[in-house]
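Below, in structure tokens: the form predicted alone, a single chain.
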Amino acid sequence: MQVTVKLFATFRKGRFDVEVREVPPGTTVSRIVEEAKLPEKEIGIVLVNSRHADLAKALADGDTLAIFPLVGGG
């Protein structure tokens, strides 16, 4: 199945902005995070098809996964 993975802000450095991936059925957000070598403790927001999701969310064919880092400011 295919999923579209979008990374934002600092997660794009040395990786990619948008990538369509071929993944096996049952692939979770956590697996994509591991494959992209994203530090879990720096993940701020995860969206699947524009809805909040957690790392245990199983992806379906055609899903779009967006991963945002924590953002600080002041």
The other form holds:
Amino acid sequence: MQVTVKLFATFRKGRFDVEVREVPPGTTVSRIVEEAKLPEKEIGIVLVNSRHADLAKALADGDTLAIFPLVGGG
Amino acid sequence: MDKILRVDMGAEGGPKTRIEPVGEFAGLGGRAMTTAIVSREVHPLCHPLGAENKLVIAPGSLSGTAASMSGRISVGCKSPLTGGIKESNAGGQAAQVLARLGYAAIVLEGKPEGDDLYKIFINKDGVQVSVDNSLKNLNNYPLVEKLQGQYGERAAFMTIGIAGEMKLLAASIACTDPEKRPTRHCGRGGTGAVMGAKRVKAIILDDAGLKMRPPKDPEKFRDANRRFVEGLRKHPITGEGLPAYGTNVLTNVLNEAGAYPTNNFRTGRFGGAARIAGEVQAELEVKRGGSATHGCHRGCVIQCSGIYHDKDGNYVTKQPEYETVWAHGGNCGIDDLDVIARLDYLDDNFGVDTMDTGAAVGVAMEAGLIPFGDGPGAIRLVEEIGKGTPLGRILGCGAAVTGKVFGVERVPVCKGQAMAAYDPRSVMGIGVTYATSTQGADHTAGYSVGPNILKSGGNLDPLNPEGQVEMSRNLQIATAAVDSTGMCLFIAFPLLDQPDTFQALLDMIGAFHGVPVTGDDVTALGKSILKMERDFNTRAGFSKADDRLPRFFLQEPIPPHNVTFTVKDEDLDNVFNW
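Complement to the form predicted alone: the form predicted in complex with its partner chain:
To see the whole picture, the full complex is given below, headed by that same chain.
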């Protein structure tokens, strides 16, 4: 199945901004995080199709996953 | 800070100054001070531009000390925009300088007859109020440049541009940054119009020959400040994200979360967001020889600001904030950072709130004056404010007035003040704050975006009404207290996430005054401020009906979540029942 992975802020450094990936069915957010070598403790916000999700969330075909470090402003 | 300067602008024979002991207002700073004076001394039914209103300027209780992040200055009055009480605070140098001069507040009272324009100069030797009609019609940048020639490099300036002189409802008061640029604004609620009504064009503050305010217990104070700074540096938001990308790091977050108000609150997603986001902005600033990391006042360790240059490497403006990039960007369908930076400069120069002005342009687009996405058209509209044309005056009075004049129903305001860069349908917590804040729609009054979207300071589903009232209440109380210290509100991220950093702040306040301070004291202060503000607004004629969002937020679902604002009215009525 295909998922779109988007990275932001410091997570982009040495990685990518956005990638469409072919992954096996049942792939979790956690798996993507491992593959991208993202430091788990620095993860602040995970959104799957614009909804907050945790690392155990299983992705479905066509999902968009956005991963941010902890960020703020306003 | 043991004295209060009162300037009666309407005294017979010309303005009269008197310096009083701080008296019953002792120990208060920032918002606590402005709210205490306004609520006690200003008639709630007065005309905001009349002689009965007062403009109160107060540094935070820790301003002028060695405490990091303590450079916020509060300005309070009855707001010409909302008709209620107003406190608007800004960074820049003014708070530190005014505090070192020893003033806990400046109170501008009365109103002069005639057309003369005044400036007020304050240094260690005293106060001079003088007529200077050569300043008429000068906007903030040329005004500060001219005054700097007269008062030297050291002084800090609080000024109004043409918008304040015209008494437009979105007029701001500019405060100069460390480079003496008028880039930090008490933007919200039309405080610049009140200064203009009192015919005061500039306040010049010079602390030459004066030292930092000494703490009662210097050793404990130093230690607490060190722990406080360590806490700010180790937290990912204040230590990494804000210095690297500025506040505009939020564009991608809110857009991905489907909560980024686009084209005047029609959708929660903006196709051009990636082109105006903080990541791109920071890279562009560095590439063009500006800077992505800059402090708005000395003593700031977060450094969330920056310097924006044009493609030829010339200074345009300070790094436009997230709210500005949104108001003039996604909210107007504009995805060009150079257009947004130009608008930010124009707003600062004329002296208008970037949020209410951006929201007014969005409403004008909704009315069909220009299409959404028309960058050059947006610049032309904002330039009308500087020209003082009837259209410019309408836009410079903000989104609510613009909506009325052009017959628009979708106007994103509460109590007459424009919302910020978070849709209240898809961030329901911020909807509670917009609706119930004493200040009108004001995201900073209780930043529920933290727990709702950023997962900082808590974790609450932004699309579910449950728990939002309690969260907004607690944040509104805490914010009122923080706004009284002179501390930048961004300290709230580490404060809420790291108990030891919160303790360091309490220890620092305690060591400064020589009296231990607890979290309960902070809560009590916040509650007392909100109580005074609510009471003023009630006496000014506000009721439950003013604590509501515009109806379209309850009726029009916003994509992509297709939700409406579903917090119940009776729950909104309980925000201040603690």
